[in-house]
Each structure stands twice: as structure tokens, then as C-alpha cells.
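In C-alpha cells, one chain follows: the form predicted on its own.
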Amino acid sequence: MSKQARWWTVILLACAVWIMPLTAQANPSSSSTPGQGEPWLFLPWDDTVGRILGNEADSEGPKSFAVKPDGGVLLLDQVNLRVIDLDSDGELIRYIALPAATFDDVEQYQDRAVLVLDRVVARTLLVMDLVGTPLAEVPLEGRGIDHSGLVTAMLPRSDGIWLEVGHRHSVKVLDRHLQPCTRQIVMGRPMEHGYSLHGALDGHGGVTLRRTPQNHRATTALTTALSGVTLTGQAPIRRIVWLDEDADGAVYAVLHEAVFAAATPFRVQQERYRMVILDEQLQELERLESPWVLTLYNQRVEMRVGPDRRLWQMAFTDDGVLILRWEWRTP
């Protein structure tokens, strides 16, 4: 089959899967619009990306991906001990070799370094240049991180690299020069301009979001102005898939909605990802929906906020890995 024919097959498959989950759902609310997911690239299993079909062990696919400033993608193909570096057209630039198969997260920093995280075995954060030469390595455990397995996100910021711990607080482990630094701890996820972003399930099927100053000496008036908001969906929200903001301060919350059967074995009856975009005051701008949800393949990062102010998603199909970009109407 030609490359063009394979591409159209993937698009038709995406459309079919999009239609099927929604035909049985209630009509979307007026504040929710169908997602405009654009297939960007399809990577077939085994030919291009590795996978492990587990019997006693978990099945495993690419654990993570990152979006580069130029619109290209880094994909963590840890099964094949490499990071796949793709340009903005989805063409291969290079393979970056990894020293082990236990890395489970990848990021980039200002298009000058690649960062890979090993939470379980080496328990380190490895920094490499764009061709894979090691630049620095820092142990995860230390002040603010008692156990490396509790690291829940890797967050590049203008002042360096932060690691979120237990979805509760974040620890700065590398400075802007990508060198180990005195560890700084803030509550929530650090954002630019001195703010932190907090998200948590509220116990009633919703999610609460708050933005607060990182500097707790900030004025009461400012703290009040950055009050929280509660997000709900058409079904109970079971998990926060991703939470971040773009360069303009817009907040992106990706939420996993699911309804389970009332009787054993309590199978999922409905599920979707609801993507909510809010402004810097947490006023809602738009909602999108994705039918592509977590599969049996073990996956660490499914969504990213790209420099193009789009949400990017790495989804798994029976045939391979599908990278999508989600459009939304900017104000």
C-alpha cells in the first residue's frame, strides 16, 4: 500500500472511531463542540515504533512525546532504546540512542536539549544535546522528592526544569543552563509570571482548578482575583489527563470522563477526553472532545500543549501510533 493510501486509511479510521462512541451519547451541551482532531502522523507498530504485547507483564507502547518549538515531535520509543526526532512535516531527522529501556518520559528545552526521565531503575533525569551527547544527569530523589516513582510530570519552564510530585507540589532540579541547582519547591505546577496552577478531583465527579501566586506574600486582593473554578462534564471525571498553559497564559485541562456499569465486572460504558480551554482568569473559552482514550498499552504522557496553541495527542490504535492536533477557536 502506498504512503498516500495508508494516510487516507488512517483518516477514515479516525472518522469511524470518532462517530461510533458519540452516537450513543446524549447530545452535547451548548458549551461543548465536537473536537476538530487533525491526524498529523501515523506510525505503524513494529515497522516504525516498538511495542511489547504483555501476557504476565503489561503491554507497552511509546511512553511519551514532546512537541518542539518548530512544530516537530520527539517520540520516546523506549522499547527500541531511542528517541525518534521528527521535523514539522513528520519526516525523520534522526534517532537519539538511549542507554536503557527504562526511560518513561521525554521533553525538550528551548530546542537546544532533549531530556529523558527514568523514574524506576536509574532514578535520574538525563540531559542530552540534540544528537544525543550527554550534557548532565541529576538524581531524582532528594529535597522535595522522597521517592522517584512519585514524580508525576516533567515541566520545562523559562527558569529551568521542574518535576511535579504526587500532583501536589513541584521541585526545580535544573536551572536555565540545565545544570543541577539548589532545589526550590512550590505548590502546584509552576507557570510563568510567578503563578502556580492547581488541579484536583473534587470527589463529586468534577475538577477544581486554581491559580495562585508562587510568592505567598502576595497581596490578598491578588489572591482573591485568582480564585478557583469547578469543571464538570457530561459524565463523572475520573482523571486529570493533562494540565498546562500556553505562552499567552491560556489554561488547558484535559479530563477523562467515564461511566461504568453498575454490575460486575463494572466495564466502561462510555468514555471520552474532554478538553477545556480557559483564559488566565480561568474563564472558560471552549470545549473539545476526543474519543481517543487510554488503551491497554502502558503510556505515560498522552497530551501536550504545543507552541502553536494547539493540543497535541498521542493515541494508540490496533495498527500503530496516531499523532493528532486539536484546533480551537482563539478569541
Given for the second form:
Amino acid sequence: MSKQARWWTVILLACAVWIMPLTAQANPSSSSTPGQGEPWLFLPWDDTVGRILGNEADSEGPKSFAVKPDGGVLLLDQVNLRVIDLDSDGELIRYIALPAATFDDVEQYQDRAVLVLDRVVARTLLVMDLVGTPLAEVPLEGRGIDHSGLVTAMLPRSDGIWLEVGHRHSVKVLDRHLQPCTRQIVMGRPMEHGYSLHGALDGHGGVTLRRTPQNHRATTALTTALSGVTLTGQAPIRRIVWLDEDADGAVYAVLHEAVFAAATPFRVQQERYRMVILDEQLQELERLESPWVLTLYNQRVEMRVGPDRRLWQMAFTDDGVLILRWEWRTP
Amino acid sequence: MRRLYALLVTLVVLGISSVSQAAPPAEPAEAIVCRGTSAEGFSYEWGGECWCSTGCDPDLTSCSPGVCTPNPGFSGCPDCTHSGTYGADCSGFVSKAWQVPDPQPTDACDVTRYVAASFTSDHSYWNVVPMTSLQPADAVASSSHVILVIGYEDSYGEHEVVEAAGCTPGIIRHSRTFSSSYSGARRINLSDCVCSDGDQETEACGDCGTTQRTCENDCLWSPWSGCTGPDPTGAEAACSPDGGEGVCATGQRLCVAGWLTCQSASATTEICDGLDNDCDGVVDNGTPESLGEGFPCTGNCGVGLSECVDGVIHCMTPGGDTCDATDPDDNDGKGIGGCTCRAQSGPGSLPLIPFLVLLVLLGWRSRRK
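Could you please show the structure of the form predicted together with the partner chain, as a counterpart to the form predicted on its own just displayed?
Now the complete complex, all chains and molecules, led by this one.
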């Protein structure tokens, strides 16, 4: 090969490498990868994790879990009045004692605090250090939160702790120093760098997603630019299970698809979770699907976005609690 | 107690299914929702079905809400102990809210009622409805639990409900989802139409908002709209966000979801401009890339690298001097007198031309060697 031909080869290869990722983004995957979740940990019922089998009452398993910044997991075992603190290998670090069995969400704030939320009985947010020493207890109801039962998510962000209300707006209840602050309110779910994510069922079996500057006031031009995307599935989407973004700004939408019989008693015929990963501009990057869906056990949080840019799922089987990780290929 | 309850429920279900009873009262869905919300805060009592209400609110003053305690070694009922007169389990609560099989005041205890599984199939007093068409006053039931829906589906597909959830939480009101183990049910004799075309209602909400509903199809109220209101203007609009630093220390007061809030200016990527763009309390502390530092640059006085100094990008020579056109060449590390070689400032201004010049210079030098 002549020197000139080698140069042309190098130039063409460079162009190809430059074009390839753009092409991949412009043509998002149209097919889904079926259940390829990696089981991370299994915890059997009763021996390790508590449950209540409802008898003229609700059935409960762990209502929430959180993925820690170091890749470990906090599992809210509220039936046993504790949080199970696991390291990144799934080994037990400690049990963190809870003062009541009515907590229904757990999160970790950086490497500083464990947060547990009781929406309906104590109606407080309890802040503890990483070994469970109580640091503060914050009443939920106040500006922005008329009724704490309508809190629909707890969102730790670099600027503090936010609570989402009715999947509509979010209220900052603790600042970055974990101190109560003048409550700030934004529409949607606050993300980093001054943005919010907005998700909504569109009434036609799809979901619309928008990513906007926080509390933006729409002008015609801005509205057009922020019109967002509509996601559809292989079956009508009935519920947005989880919506969040990772540290790189990739957006993760977990959607419950279900088909019901047309005649009484209208039983479900098929259902699954569709996981859609999008970039900052809401261009679709990849789709995955999980056969694990909500069971009879009431559960507040089923999915989380981990620091490893994977989706983590807490699913319930007949025998216990299964924690899975869902990996998607790097765009 | 357990045997008594089981026997009672069996008799009730058998009796009701074989004997035609009076139909539940004709009333709007709102009356059922009102009865349901009035139970919030009362205890869970396995086999119970009564509580005290004042309008749509619970009356926790005149009546003790009761206490349910799981027996030692158990987490819920029926292995539990209840104290107090009032309380309800899930099916007792829904039966009373729905006024089935007979209309009874909420504080009437020990009256006939259904069990949760009854609500999973059609009945003379209710019909099974698709889970995709739930409305306020509907019930959602499984073989072991039944819940009263009090709100329309929200934007994520969840509903506001009231339920006698269990011994520890009691009767609670919250937003939740339902697995496919549940089916929907709608009571009969709901008043068909409760409003007329053109009817509109407005309520205040939050501290700056209002919410409205309108009559749809000359018959039923629409869901309440989201709470919104106008943003303050003029002098009222300026505010200082709590703990805001840098550019985030200034803000604008807005009415968001019906609540006044101080929206700070958005944190952005730190650039070299003498401002704390990312609101972390430190000026110009971004990465070299964001600040525009470390790029080869050149000017009248030689080749160097760009550096952010006092909010402006300077071209620093290897010795540390920078050319600022004013400083004499006094080896004070600040510049060479008389030259003007300040690089373009600001992010994103990749000094491509100086970089190419540097490459040419380096190439020329290596060829000379």
C-alpha cells in the first residue's frame, strides 16, 4: 500500500469512527432486549426479610430500596423495623433500627446520611447518620405539601432533599447541609444543573417525557424546543414506574405495559416493564424489558438508577426478594 | 374472636347473596368519597366497620380512634389485639363507605358487611369495572384486600385512595398503585348526573393558586385542574433564595403548583468570567476545559498556555509572565511591558489559530535541528 493510500485509509477510518456514534443516536434501537437482568441478591422471606400476608388487609414486603453511592444497597425491611445495609458484594454491613413499621421509602444522601420517609402515619422524614443515629426528624406537611400521603417520591440531589407530590411538583425540604430550609418548589422531578423531568401518560397508551429548565415559563419558541418525546410500547402503557437520570444526564423511564381482557372480570392478559434509556436530548438510546412486575405485596419503589449507570430492580417472588441489575450497552 | 368473625362474615355473605336487600342509596360519588375520607386516622380493627365523622373529616375528638397492636411474634391481624370502640378492617371500611348492604351511619358498629373477596366479582350492588377506567368512589379489590379510590388517575397512573391498610398503619389516605391481582368495582345507584353544562367551580389552593372544574357532558364534574396562579410582578418578583451562592443568590418569585417559591437563577457550567456560575461558593473554579485553560496560545510576546486570572483568560508564558500591555518587563511574573497578547476570553473559544501557529513553530524548530 502506498504512503498516500495509507493516509486515505486513516482519514476514512477516522471519519467512520466520527460518524458511527452519531448514526447510532439518530437511529435508536427499535427492538427490546428481553429479560436479561442480572440477579444480584436473593433474600428469602421471613428468615431474612419480613412480610405481611394481608387478611382483610394490605400485603407488605419491603416497600423500598436504594442503591448507595458505593454500589451497596439499603433495603427497607420495615416489617422487621429495620433497614438492611448491604455492601457492593451483597454482604450484610449492619441493620439500622427503625422506630416504627410505617416507613415506606429509604434513600442515602451522598456518604452522609440515611433518610427514611413515613408518609402516612408519623408524616415525617427521619434523617440518620450511616450507622443509624438519628440526626433530625422533619415534618412533611407544610408549604408545597398539603397532605403527606400524596408524596410520590424522595429525590436526593446535590442541593438537598426533594419530595415529589402527586407526580406533579417537587418540594425541597432539606438543603445540602441537611438542614430545613425555606421550601423551594419546582414542577416535575428536579434533576441536576437546574433541569426538571416531566412524565405523563398521554391517555392513548403512550407516555410523554419532557426535560426543561426548572420552572421555565413557556414562550412559543421555548415550548416548541421543549416539546419532548412520546414513548410507546408493545402494549398500552398503564403506569410510569420510575423516572430519573444518571450522573451523565441519561434519562431512564420504566413503564408498565399491560393488556387487559375486554370482558368481565377484565383480567390482565400480559404485562411487563419496559425500560427506556434516553440521552439528555431525549433521543432514545436503548430499550430493555423486565418480566418482573408489581405483585400483591404493596411496594413504593421498585426501580432505581444506580451509580453504575444500571437500572436496579427489587422484585418479589414466592420465595423472597430478588434484586436484579439491568445493564444497557454504552452508547 | 376469629371464629366469631368468620362465622359472622359467612352468614352475612350467604344471607346477602340469597336474600334480596334494599338497594344502596342513590347518591353522588362525592358522598362516598366524603364518607371515605372521614375515616382517616382511625384504627384498623379486624372485623370492625365504624368510625366517627364530621362532614368529610374524621371526628377524632369526640371518638377515640382506637389502637391495634400485633400480638407478640406477629406482624398483623388476625393475630392482633384491638382496644377502643371504633375501627375498621378493609372490607368493613369499604362496605360502610359504600353503604352496603344497608345504609348505616359511620359510627354504627357491629353491622353487616362484606369481605374483601366479595368485591372481586359482580354483585347486585356493584359491577366489576376495568382497572383502566377507575373513578372516585370505585373500589379496588383482591382476594384479601379492598381499597376505596377517591381520586382520578394521576399523570403517572397512580390513584389517591383511602384504605384500612393493616394493624400498624390503620386507616390511611395516600397515593398508591395496584398490581394486576386487583380488579375494579363500581357501586350501583350513583347519581347519574350532578351538574349541568356551563357549571364551573373554583377553589383557592396553596397560597397563590386556584383550581377549577367544569361540568362535562351536562352530567359529571371533570377532575379538578392542577393548582396554578399568576407569578408576582414588579417589586414583589425579586427574591433571594435560601443558601443561594454565586449567581444562584438572586432569584425570581414564582407561583408554582399554587405555592410562592423563590426560583434562583440556574447554576451553569463554571466559566472564566469572575462569577460563581455553578453556585458552589467559589468563583472560577471549573475544570480547565470549562474555564478554557491550558490551551496553547501566542501573541506578540511569545508562546504560552491560557490561564484564567481574575475572570479573564490570559496567555501565560512558560516563565509565568503574562502580557497585559501595561506592566513593564520587571520580572515580577506579571508580564512584559509594551506587548499585547491577551488571548480570547470565555469558554468554547478554542484557540485554534494559536495552536496551529505553535504546531508550525514546533515543526520549523524540529526541521532546523
